[in-house]
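Single chain ahead, written as structure tokens, the form predicted alone.
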Amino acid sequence: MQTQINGQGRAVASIPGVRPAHRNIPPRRWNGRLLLDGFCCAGGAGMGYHLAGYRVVGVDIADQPNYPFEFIHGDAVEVIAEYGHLFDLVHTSPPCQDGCTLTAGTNQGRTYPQLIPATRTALETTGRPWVMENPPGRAPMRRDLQLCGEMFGLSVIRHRNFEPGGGMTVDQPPHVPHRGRVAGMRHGQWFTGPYFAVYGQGGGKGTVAQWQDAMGIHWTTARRELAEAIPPAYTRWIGRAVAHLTRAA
């Protein structure tokens, strides 16, 4: 990796092999904050930080053709350990299958990689503010912050836990009571409600358009990508809450 210095004297990462953004994202004035989006998948988290004013670079070991920002095809832990110090903020969403409640109940007997300890170690070497995200369950991480769709008026509940580090803290917003049932087919019966269950391959949980609207994600139509994403509203809120830290860095 080389670095360039912009007109304000800030280091901006220029990484060989980074794929430039390939979608028509609405232009925003970039204020100099640079974010590394680890285990980025299709970019739900990255979009939230983008909307909060960050220039976003994603990294994932699997190619992500629908990722809407600059993209590194590589091992997220290795990239964070080697280059994370060049970013103002590092977000990570390590694979959750080993510890999430849903997988524990449906895929018993299977084994999944546990990357949270290695990810935390890499994050701690950066000297930068960082945040790690995972679903509720047995994941070995702190639960300093929990967000859900109801806090942002979304049509998903989708609780997610966040562990901030590197000197960063984020206040917990009030957990608003949920308004009712999740809509969709359950055990042969159709339920109506203000939320959609966004996971799996559908099966009566809602159409792709309903999932897109519920999550606030419209740049991909792939069910798997939608099912694995977090709503951009979550990280937009975090990005705005810690903007003063990342500017100071």
Ligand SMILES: C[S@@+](CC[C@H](N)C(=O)[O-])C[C@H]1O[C@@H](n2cnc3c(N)ncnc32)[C@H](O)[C@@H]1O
Second form
Amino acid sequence: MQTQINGQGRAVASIPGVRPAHRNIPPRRWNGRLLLDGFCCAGGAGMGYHLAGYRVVGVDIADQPNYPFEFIHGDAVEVIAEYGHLFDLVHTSPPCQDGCTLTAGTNQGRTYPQLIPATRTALETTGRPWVMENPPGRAPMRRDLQLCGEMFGLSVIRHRNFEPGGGMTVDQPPHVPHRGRVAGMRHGQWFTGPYFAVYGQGGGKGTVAQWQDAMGIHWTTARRELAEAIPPAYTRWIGRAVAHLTRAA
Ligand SMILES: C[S@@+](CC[C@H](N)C(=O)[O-])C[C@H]1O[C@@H](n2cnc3c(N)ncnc32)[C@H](O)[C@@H]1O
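Please give the other form, namely the form predicted together with the named molecule, since only the form predicted alone has been shown so far.
Full complex below, order starting with the chain above.
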């Protein structure tokens, strides 16, 4: 990514410890806006905002060598509270294991931190528009927007809920009926279908290349990173809606 020398470039420069972006990311037209990608992992959400025209800066508690944009290695709640006001929009994907129906079986008996309330408190202090994302389940957040891969012609279903705040709203696209079943091994037999189940370690759920194509994520081959990600198409939709609202204000 080219470094933008302007007011917002200086805003990023004022944050200590920002690692430069990788160079091998697709070109896009910058919309003049800056996005903080909280709990960024390898950047599924970040890539959607990038494609919508944002300059993206990610933050994660774990080092993320495959994250393609500028990156801060740190606690997202702390970084949002301290620097969130410098950004036009703050996206967050707090860990979902505590309230997620997808992992209820595998995570039984373990406890996970629930970061959603603390994240929302930090987001509200920024005075900026923000959005929080989580999978369906018991997560303590609103479900104002629900997105599905079929809305964007993807080969994943991958329902995700979004809670926008800070005065922004995002249009809900109509839910499109699913075209069929999820492909994969069941009872020792491979079933075909238009969708892949991108979670866990793979095995009978499709190859890495099939997962990459299904998600629209080609800059990482790590199954864990693909399994944690949301398809960039989702945040591209949100990023475009917010850019429109911000310009109109
Ligand atoms: C569900 S993943 C995010 C996926 C990402 N939105 C994407 O689309 O690729 C959650 C991430 O939160 C990170 N995480 C957990 N606790 C954190 C914290 N306190 N601060 C920052 N990141 C944290 C994890 O390391 C993990 O990468």
